[in-house]
Structures are given as C-alpha cells and as structure tokens.
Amino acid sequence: MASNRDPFQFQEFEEAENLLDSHRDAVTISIEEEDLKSKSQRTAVGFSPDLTDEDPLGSDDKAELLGGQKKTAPFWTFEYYQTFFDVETHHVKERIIGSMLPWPGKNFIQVYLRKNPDLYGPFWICTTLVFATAICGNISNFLWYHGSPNYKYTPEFGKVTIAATAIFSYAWLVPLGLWGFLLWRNNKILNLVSYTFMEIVCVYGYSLSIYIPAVVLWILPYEWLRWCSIVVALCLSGSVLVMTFWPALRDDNPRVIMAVVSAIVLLNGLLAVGCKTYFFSKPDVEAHVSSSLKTEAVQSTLST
C-alpha cells in the first residue's frame, strides 16, 4: 500500500533533533547572523561595505548615468578629439544652413551647437575651400588665356598649399587669439557668458561655408560678379560671427566692443579679398606670352 506522506514535505533530521536534546546549553548561530557579524568587524577596522561588496565600476557607471555626468578624457589623448568628430549628418546640414541664413537674434552657438562643438564640419569646410579656391583660379586663368595662340596650360599646384595656409591659419589662429581675449576680459568685467576655444574654432569653420559657392562664381570672367558675392558672403558670415560673439562683449566698454567687432569683421574681409586678389586677379596675357616665348627660346637654343 503506497504512503500518504508528500515527498516535498519539509521534514526535520532527527539527528539533529538528538543532537539538540542532548546538548540543550549549545549555542546555535545563523547564516544571516554570521554575515551580519562579518560587516561589522569589516566596518570596525576601516573598510566600507559599500566598497568592498559592490563593484566599483558598476558604482561609477551608476553615477554617471543618474547624474548626468560624462568622463572627458585628456587633451593629449585621440579619444578628446574623436569626440568632436562624433556628430549627425542632419546636424552638420542645420549648422551650414544656419551660418548661411544668419537670422536676427539667434546665437549660432546656443541654437545650432548646444554646448556640443565638432570638427567635421569645419575640417572638411576647410579642405573644400581650399581645393575649391585653387581649382577655381586655375580655370579663371585658363578661361582668361584661352584664345592666345602662344598659350600652353600648366596647373599651379603650388596655389594649393598656399590657400591652405591662408585659410586654416584663419580658421585656427583668429579662434585662438579671439578665445585668449574673450577670456581676458571676462575675467575682468564678470561676464557671465563665456564660450570654449572649440566653439568658437567651430563657428569660424562653419562661417566659411559661405565662400564655397561664392569663389564657384568668380571662375566667370566678370569683375563685377566677383565683388558682389564677395559682399554678400562677407555680410553673411560676418553677421553670423558678430551675433555669435555679441553676448560675450555687449558688457564691456564699448572701444573695446567697436575694437573687436571691427578685427572680426575685417579680419574676415581680408580672407575673402586676399584671395580673389591672389587667385582670380585679371592676368597679364601680353606677359605670360612674352614669358613663354622667352622659354621656348630658351629651350631651341639650349637644344641645338
């Protein structure tokens, strides 16, 4: 006949139940107890249970995560500057259209950057400037020459590393002075708004957007056309910079104010006129002729 008792029925050892009947002055000690006693022996002597039960890692990566915080890594590092280049393609496309279209009002750096500057777009505005300004001015002196019978094309490659020098140095050395003054004079005056030397090297990389298509257009051979764009981008991206730049020096003297907003606007319009003057100038054909004939002789005479 099968047993009623359930096999899952908690059943007491009667061997320890012996043992207790015959020891009844033993002391019985818990589990629960035990590891009580282990903590605070462990927080007598100095070690926090905090400490040595969780991981520390873990405990970081908590904080960070409820308070917001991020771990910036050192300037001398890759990973400081791969930051930078961690951006959305819309938001390279707001920011370009935003420094086209500047709108009274907006700060460029508190609409389009929200405390959050790349290099992307200003590294790779650069590098189309400059690769647009010295293919351009060849064509224009191409277009310029064409019809001359003595005429023989050559590139200038050279005018490439010039336009890159010209306009990286102002991309990053006008940011650097201008960050290093900004930064001066708030501690002079306790101006409450104050901007990184990445957000202002990102707003004058972006402000030379403008000039792309601009320096596309002096490639037609009409003096007049070229200085008309020239005054319309210097406008555009001097607006963009003297509003961005506005809050920052709206409560100092005003010498100060008119100094600086007169070196933003005209350190701009020097790039601009710098380089129509250099690239696209109206060539000397009767010269480049001579010049060439001159070679040519040169060559025949050095041949025979």
The other form holds:
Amino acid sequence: MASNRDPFQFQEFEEAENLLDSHRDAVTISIEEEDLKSKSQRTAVGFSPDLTDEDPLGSDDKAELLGGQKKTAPFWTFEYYQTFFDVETHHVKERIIGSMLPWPGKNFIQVYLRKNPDLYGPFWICTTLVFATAICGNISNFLWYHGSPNYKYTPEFGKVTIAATAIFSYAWLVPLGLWGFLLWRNNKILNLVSYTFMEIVCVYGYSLSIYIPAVVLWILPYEWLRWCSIVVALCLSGSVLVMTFWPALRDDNPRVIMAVVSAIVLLNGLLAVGCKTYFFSKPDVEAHVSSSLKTEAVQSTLST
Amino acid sequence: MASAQEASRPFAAFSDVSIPEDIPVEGDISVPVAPSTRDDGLSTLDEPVKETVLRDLRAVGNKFVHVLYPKRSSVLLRDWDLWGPLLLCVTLALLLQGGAADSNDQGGPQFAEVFVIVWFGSIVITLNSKLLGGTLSFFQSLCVLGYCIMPLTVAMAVCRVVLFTTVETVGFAVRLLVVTASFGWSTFASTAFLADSQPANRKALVVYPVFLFYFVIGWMILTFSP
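The structure above corresponds to the form predicted on its own; please give the structure of the form predicted together with its partner chain next.
Next comes the full complex, this chain leading.
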C-alpha cells in the first residue's frame, strides 16, 4: 500500500495481516478462496498479535500467487498426488526444525506450511520412526541381556509390523478425528481459522520427528534417561501441536478447549509411553528361566 | 459392321503412332530387397535356445559389472530388465533362511517378508521419486534399485561363511565391517544412477529413502543369527 517503489514494478502482495500491520483501520479483502470468511472476520475482529512474523522463509514467488489454484486435478490422476510432493529439500528441513522448536506465536501450519502441505515429510518420518523403534528396541534388548546365559539373540522382526500399525494409525486416525471434530464445532461456533485435512496430517507427521532422536537415546538402559527424554519430547511436540490448534479452538467453550487440548497431549504421550513400554521394556531374565523351568516341570509330570 | 468400322476409324490415326526404336527405355523393374533387419528378426527364431538364453544372461552379467564399478553410464537405464533383481532377491531371501529362531515368530524375517520388503520398498521408493518429479520410468527405477542390492547379497554370503568360524567378537566385527562397506557401496551405486534424474533442489529428498531401504536390508543381514 504505502509503497515507494515504481508502480509498474512487480510487487509481492503479502497476506492481509501484514498489510493490516501498517494500517490498523484499513479493511482488506483477500481473494484466496479457502479462508475468505475467516479472513474478513479477522479484519473485523482486530489484529491478533500472534500472526506477526509471516515471512521467515523469504519470499516464495509461487506460494501466494498460486495459492488458490492448487490441487485442481481430479483425484484419480497422478498429478493430483504430485501436488502433495511439491517441496524442496530446504522446505523439509525447515519444517522438521520448526516442529521440534516451538516458538510462541509461530503457528506451524501458517508459518511453515503456507498452504502447501506435503505428504513426503509425514510418510518418511513415520517410516523412519517405525524402523528406528524396532531396531533400537532390538539393540537395547541385546545390550541388556548380553552375557546372561539363558539369552538367545533374536532379531524380533515381527515387531516391525506392530510398530508400523501403531505409528501409522496414530498419524492418520488422530488427524481424521481431530479434523472431523473441528468441522463439527465449526458448524456450531463461527471459528476464525479452519484447517484442511492434509494440513492436520502434515502437522502430526512432522510433530513425530522429535521422537526419532529420542528413540535412539532410549538404547541406553537408564530408566531416568528414558523418562526424561519422553517428558522433553512430549513437551516440545505437544506444545507445537497445541499452538497450532489454538487459533482454531480459541473461541470455543472453555471446557471443550480443555478437553481437546488435553486429548491431543494425552494421545501423543500415550504413543510415546506405549512404544517405550512395548519395545524397550526389560522382561526379567528370571521370567525366562522360570518359564523354562515350568515347561520342564510340566514335561516331567507328563512323563511320570 | 460398317458403323463399327466407322467407329474404329477415329482411332485409326493412332495406328501410326509408334515408338521410335532409337530412344532407349531404361529402368530397373526389380523390387528392392527388404532391409536386413527383417532377416535378423527372422534369424533369432532359428537360433539355438542356448544362444537366446546366453544373450539374456550376458545382458544381466553386464549390468552386474556396471554395479561393481558404478560410473555414470546408461546401460542399466536403457535396457532395463528385472531378471537380475529377481535373482538377487531370491538369493538374499534364501540365504536369510535357516536362522535359529525360525520356529518361533520372534525370529528373523521369513522368506516372504524379505521378498515383500525388497519389492514393496523398491516400489515405494520409485513412486516417491516419480512424485517428486523424477524423469526415470517406473521400471528403470526398479531395475536400478534391484541391481544395487548385489553388494549386500555378496555381504550376506560372506557373513554366512564368517558365522561358521564361530569366533564371537572378531566375527561380529568382521561382519559389521563387511555389511557397512557393502551398504555404503549400494547406496553410492544407486544414487549415481538415480540422482541425475532429479532436479537439483530435491536430490536429498530422493536419496534419503534409498539410504533407509539399504540400511534396513543391511540390518536384516547383520542380525542374522544361525
């Protein structure tokens, strides 16, 4: 608006919030299709201090111009799915780092995704986490039992399927439930912000990325270390998730807000604790010995 | 009769037309022989079966040599075939059998699991590189990924031999070294072929799944315990 540049020079028109920053009383109309209702409400309600730093990644020419024109291919064509892989290496790196370091005021979806949710990150982070959990669990079991006489090393390959089921269902079913819930609340209460399903899946996928170093840390057999790392990882990824969904829940009934926020954090923590318990627990060597003794006793009673 | 003669009269003038004998008429009225490729197509029908089989085997062996010395060549890409990957996958799956914990299900991977991991993993990586905008075709990628399992299969054979010596820690160190070296070799070989087909800002996005794939296969090889 207040631009000193040559009027014929190509200008990047940023989002409505930045324009509002300089002119608080102005009314701006944004022509992006999806958030039309929400943006006009935002300008009417007032400028929220959360959405200050809109452009930390530098200007990305394509992002805003094509914002309303993405994903027009029908879903049975290959090109439709290619739109979900329209990311570059530095985008993925920045999104991973942004999911590990929550910054107050930086909403992950608005700052990092910027209307370009990708499926590359969630899929490969989940796959890496599955294999990391299975492999590190195997290593930690081996290190724990190394040297004890009754232990026979097994690669425990069947646990990969269990890990895959657990992690992929968390990464897809919880976003589905959350998206459905937000849609339902949107009908009842006029929400400012609405997220698409792909954006929610993307946030959840990237929020699992902090568990990969945590899982590697769990190889060391110290219980206090494991619990500390769970708490730290839960805090970081939980706060990223909560800060992302806070604008969507802000205007709701306080009890609903509390319920949803605690459900998000609880499910995240449940996944972490469940993985730790199943893959990294140490069934006592005595249990092995006692079970083998029991089978011997049964066989001897059967034979007599 | 007379009218017929009358009718033929206008054409009588043409009876005087004759081709002078001193203008030579030249030309070649023979049909040109069909090009020799036609003959080659016919001739492979007549060749002995041994020749046919050996031609395919030579092609597969040629590609193995190219994996051994990975340099930028298009042999693997131009004439892709899936015999080599199938052979390698079956060999690897067979060598991974016979683990001690076969009877209980907490053991090593079963034959079908190795197959599924190798083929399903290759398909997923190929889809990933195509979705990211790669220029290789589907089967070319499968071919490259399958052939680059060869170093890991060789490592598996070496590991089985080493395991016969039953010296615990030294054997383990040797196996670890061999598997790590072959894993690095596989990844390097396949990225030499695959990375060129991607735009420059997405190379790492394509290489990482390949790294993960060979890492998991290397892990299966290393943890094999008889």
